[in-house]
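Taking the form predicted alone, here's one chain by itself in structure tokens.
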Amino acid sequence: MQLRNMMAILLVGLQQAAVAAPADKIPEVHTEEWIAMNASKAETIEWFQDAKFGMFIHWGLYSIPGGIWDGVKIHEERRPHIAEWIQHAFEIPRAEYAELATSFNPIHFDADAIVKLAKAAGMKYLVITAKHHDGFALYDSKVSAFDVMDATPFKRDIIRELHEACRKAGLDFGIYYSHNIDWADGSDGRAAEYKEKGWSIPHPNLHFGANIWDPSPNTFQEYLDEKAYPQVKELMENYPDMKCLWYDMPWRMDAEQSYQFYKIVYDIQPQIIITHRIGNGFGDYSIPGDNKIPENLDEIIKPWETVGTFNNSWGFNGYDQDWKSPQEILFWLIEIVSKGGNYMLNIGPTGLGGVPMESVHNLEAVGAWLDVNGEAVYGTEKWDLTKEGPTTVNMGGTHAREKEGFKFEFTAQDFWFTQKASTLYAISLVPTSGSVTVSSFHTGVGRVKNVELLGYGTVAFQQDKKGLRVKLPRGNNANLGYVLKVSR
């Protein structure tokens, strides 16, 4: 197809979603040069949508306090009650906060034994806060000295350790980078600018994430140019080869700014892929929110990904111990999976650099599900149904998701749906024995010709207008659930 008709393909589709999709919304300029620069990256959306899983990594001087100033825990200040948004809850003086800098010295930090611990897990990539919120770098920025290579005690790139970690392992890295929100270097925020003009964001309040308390003394559009821009430059330049770019919050970011942003990745590194919040529509897939499963899948017009907390926070927080156990995170990712999308769970290593035990122990206990039942959720496509059975459950966000625990019991009659060209699958959480019914799989959906259990082999059935009735065996994968692959 010639790059001319693909453009006008292209173009009508997202015309056509920009009204179901705000997020997603045509861009603003430059719409013919990203369109043909998104087509581009077809290889790399492809390995996206067969990865499924990923590991989140948010680490900064944030690990320190773990969610504590001078006594106070942050759920005691404004939200979020994040513990990497503590010198904003706070309003913590740049130069104050700065001086975590000289405390952090990571000397548990261990590349190789994260890049294993993901590996383990059954995670297909990784992806690391190259610099947060905060402002501050975990790799030797050139442009800015608020990094670990010159403020820290530890001077270690730990960039460039996670990237050759992950390359020796076969484990693919990406990066995050909050390119709009700086509280050492990027001003107010253009808070200050938006409500002199009258303009509005599509937040109800419209300073929030800005420092306003002790903003920089330079313009927004200086940040940019001095730091935001070089350090993506800087960082397409020193570790090649990744996937794909975390970009985060892009309020009171202008289209052309977005498109500066995406174009610095793609004239280095074409094939990364980029999240939806570089703003303003140019992004090449879609997040629907932080620990939210989109309900609605007919107003999500990219690949997408929902990306979860271990506990109720991004950055380590010492006093949050409402960990997710292993049959939780099973849910969130056969949920997710199930409804075509991918899940990246996060990790917040400690300030000395160590990961949560509580991470460690049930990371392993669903890569050990995974390493039996992975051909279910690798490669799979979303079925006609995602799921059947009794049990509902909506996940609104982090603040939901902390407010109203995980609760919630999974039935026998519970199964969720994925699907490779003709094979089925259905997924169980719950150990049973016994005969089961997929009332989903019933005559209709095509004559069934053999069922496994995935980890054991295949096993006897019966398949009429009401379903199809499966005889498992004993013992079979008990703590956990179990696959069914149903081949027509």
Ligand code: GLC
The other form holds:
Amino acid sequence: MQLRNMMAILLVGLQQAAVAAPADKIPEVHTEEWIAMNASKAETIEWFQDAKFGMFIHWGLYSIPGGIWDGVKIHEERRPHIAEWIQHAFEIPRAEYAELATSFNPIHFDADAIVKLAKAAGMKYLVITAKHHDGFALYDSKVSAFDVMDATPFKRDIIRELHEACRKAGLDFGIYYSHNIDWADGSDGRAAEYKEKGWSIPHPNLHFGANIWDPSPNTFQEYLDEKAYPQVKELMENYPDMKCLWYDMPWRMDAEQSYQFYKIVYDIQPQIIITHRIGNGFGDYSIPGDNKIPENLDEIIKPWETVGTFNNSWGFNGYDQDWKSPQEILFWLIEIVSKGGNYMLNIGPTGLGGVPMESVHNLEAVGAWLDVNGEAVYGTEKWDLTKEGPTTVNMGGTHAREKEGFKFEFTAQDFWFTQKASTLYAISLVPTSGSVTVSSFHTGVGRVKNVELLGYGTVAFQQDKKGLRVKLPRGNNANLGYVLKVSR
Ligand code: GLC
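Given the form predicted alone above, produce the structure of the same protein in the form predicted together with this ligand.
To see the whole picture, the full complex is given below, headed by that same chain.
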């Protein structure tokens, strides 16, 4: 997206802030300061909006049990049923959980291979969990011994290796850091204090995400001062030139705390853009929800990213075989991009560091499609209309997708749209030959001068007030769908 458009959007966004969805607001304290810091990140925002497709990696000690504890599946325990929440689901005491570190020895981990896979998939950036809710750091942390160097036999700085591999291969890099939830050192995450003071959180369960089964004896403020703030600082100092920082689950963060997390990053790497899950409106970009594609785009005032799981878990789950097919991944990507967002798709390496085969194969297939059709995705913008055709699929979140599965029911009449300057793209996910009509490209959108089937070449067309009729050649390359590039 052009810088000018982006600034315009930010300004309109700021004016609309008062009516925006709560998650997508701007901060009520340090407001002027935030506006200035946020505006100074325009270049990264522009990069982000052009990049469209990224790789998320959830990896940690939880990858060893892979969703099963003492023979019991996480689905039989407390929600949420995602494998990286195993300590919470089974209320595993801190000392017992920490023992997993003694067997964390992921001999199959190969940073270059993961980066190569991301590139082959057509992904432009990679974000990995430097520390998830269990409090374990995947890098060499000087402020906590609960890290890969001190607590495991592996003793390799995973974040450093991936950061380096990305730099070498020209893939952009970011990290996820669980700032609010830390089951090892974050006490009860202020749950008792919230209860006592009668405060609420934006979740039906006041204790949600808090370690109330075996909280650490320090206070939450001590956790922030002695672990979380210093860890974010050392991450900023250790790994330069990052693009984004993924804070998560801010339920009990107050505004000053969110501000601190924003400022620590800004002071060292001012270019980094931060997710709105930092809390209290301090984010530079929005996350509509896990595995959620937004329906109402008016509620979103900031650049946004949908994050998605490959099966139904972020961390490796050894029994979940509900893998997204190349066809489904493309649907997510295209639906999201046509709405102006980014898609960051997660892989969950195993406890030994390997990437599940299905993730590898399906990503490669998507990458092959993007090799031919990527110009309709990268660097594009949302058009006046996101889609035409009879079929719609709503993706309302992780539980919805897990419950309902994915049925591919799109037809040759379904087209998604993107645009780049005066060029329009119509994207179909249905392999077809013969004649197709894109109704929205009628003479009202301007006279079409040329139509190209990407990967093939110019094709014959006719345009009138009912649409653009195109003749597709037989045997075209489109096994997962095709793109029409329309020049006006
Ligand atoms: C949720 C979960 C978490 C996962 C994240 C990804 O907030 O708590 O386990 O990391 O979403 O978006």
